[in-house]
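Just the one chain here, laid out as structure tokens, in the form predicted on its own.
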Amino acid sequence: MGDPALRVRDASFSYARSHPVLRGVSFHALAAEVTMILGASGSGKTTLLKLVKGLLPPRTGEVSVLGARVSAPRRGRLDPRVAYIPQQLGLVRSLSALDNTVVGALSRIGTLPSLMRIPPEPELRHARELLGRLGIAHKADEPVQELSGGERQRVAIARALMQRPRVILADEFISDLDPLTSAEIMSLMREATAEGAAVVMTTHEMDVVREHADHVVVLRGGAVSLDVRGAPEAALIAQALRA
């Protein structure tokens, strides 16, 4: 077992004038493991990842990542050790796949070299290597807006890995990919955990859960209905989703 990479203690959250989205959620994820968060649409999965990243503050409870309590970022700065791949991907569509990937190194190279598109050569080589491992090296210089949806997802993953993160948060990031590409991407996630990173991802793909999960958390109605190490039987997950 690895060390705790993140802890969520009794966290609740609600948007203005709405019912609670999260209700007293508690769990922890370990370094060097893949934690998968399951739940129906509206169960709070995306909101939970945003709390961990620091994009939203919990109304009650506490979230800590890499030993530090998560709080509102100063001057908009978020912890670069925590990579976040949202469902909407957050890419700059007018920039190339390579330039979007290099954005992941912003904390190392600084804003000015990034804006001027003159990052250090080792960073450029690493970015091209990541795009190659994701099967889109030939798309490196194409604007993201000209790529397919699956190709854009791979660029977002390359950008996240470019951060050299210790925690990777991924929200349904393989949902639109074919099984072979999904397997290749999960292999990259496994390489990240082998280097000590914690991967925390939401998914609906039960085959992915069965093959790759070290830890499963099921949310139902904003609360944890199952928290188990290993990949539980599908029947147990189904029961937790209905509980």
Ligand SMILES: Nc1ncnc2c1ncn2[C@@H]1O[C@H](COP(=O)(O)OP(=O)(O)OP(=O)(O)O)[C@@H](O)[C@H]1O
Second form
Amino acid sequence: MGDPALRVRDASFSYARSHPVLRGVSFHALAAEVTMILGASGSGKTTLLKLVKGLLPPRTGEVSVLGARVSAPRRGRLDPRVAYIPQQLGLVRSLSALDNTVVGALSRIGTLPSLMRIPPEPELRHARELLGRLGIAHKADEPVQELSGGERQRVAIARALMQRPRVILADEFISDLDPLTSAEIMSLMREATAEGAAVVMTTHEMDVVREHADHVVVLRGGAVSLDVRGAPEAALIAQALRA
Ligand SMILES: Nc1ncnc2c1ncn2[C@@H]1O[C@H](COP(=O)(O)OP(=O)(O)OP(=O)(O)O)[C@@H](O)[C@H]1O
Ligand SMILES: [Mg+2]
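Okay, that was the form predicted on its own. Show me the form predicted together with this ligand next.
Following is the full complex, with the preceding chain placed first.
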């Protein structure tokens, strides 16, 4: 089975002047596994994903991804093998859906100006194919600022998959989507895990957890209250979520 794709060991974190948001969090995620992080609003899910991506440094403890320790990197030095879909999406609003998707290939094939001027044909084809799988091929050439919230969410997912990542960190990326679209997105995630990627996602959608989780981690008040592999009983999750 090998080393875990990512490991968080006894990590704590506080934002300036606030009480601790994460307190001694430990868990690991395996390649080819969908890990779902659950927890009430404010329990620290987004903060935890930011630690894993290296956007925030743990105050104590350690985070390692793909065998290397993550420390808050200098700007522009984030690990390109780790795709991160933030809760706030982080798209370039003035660029089209297609161009935003192609940006995902940036870390693999070159610098932004060269890529955006003349994206290689295979990358363009792949980007269009991903947008098609996500049901928004017809929006490919529209600026993202003219798309709906759910359509933007799908562009952010296409951009992440363009990276051909080994770890996908996704923060509530299927909230507010219709059931058909979220099923298609989960099947894209399944394809990524079949190719050996580790998917770590936060969600509040219990149906999605029941159907697609290989591993569930529940945060309560910044600490892990449940860490189980397989599909846990709903009652067990409910108990772990309760404050
Ligand atoms: N930039 C920040 N500065 C100060 N406090 C913050 C900041 N970001 C988050 N917090 C606080 O940290 C705590 C955890 O926030 P976080 O965003 O990690 O929660 P979450 O579990 O992702 O919640 P949600 O389900 O609403 O997305 C909250 O109390 C929040 O107010
Ligand atoms: Mg959040």
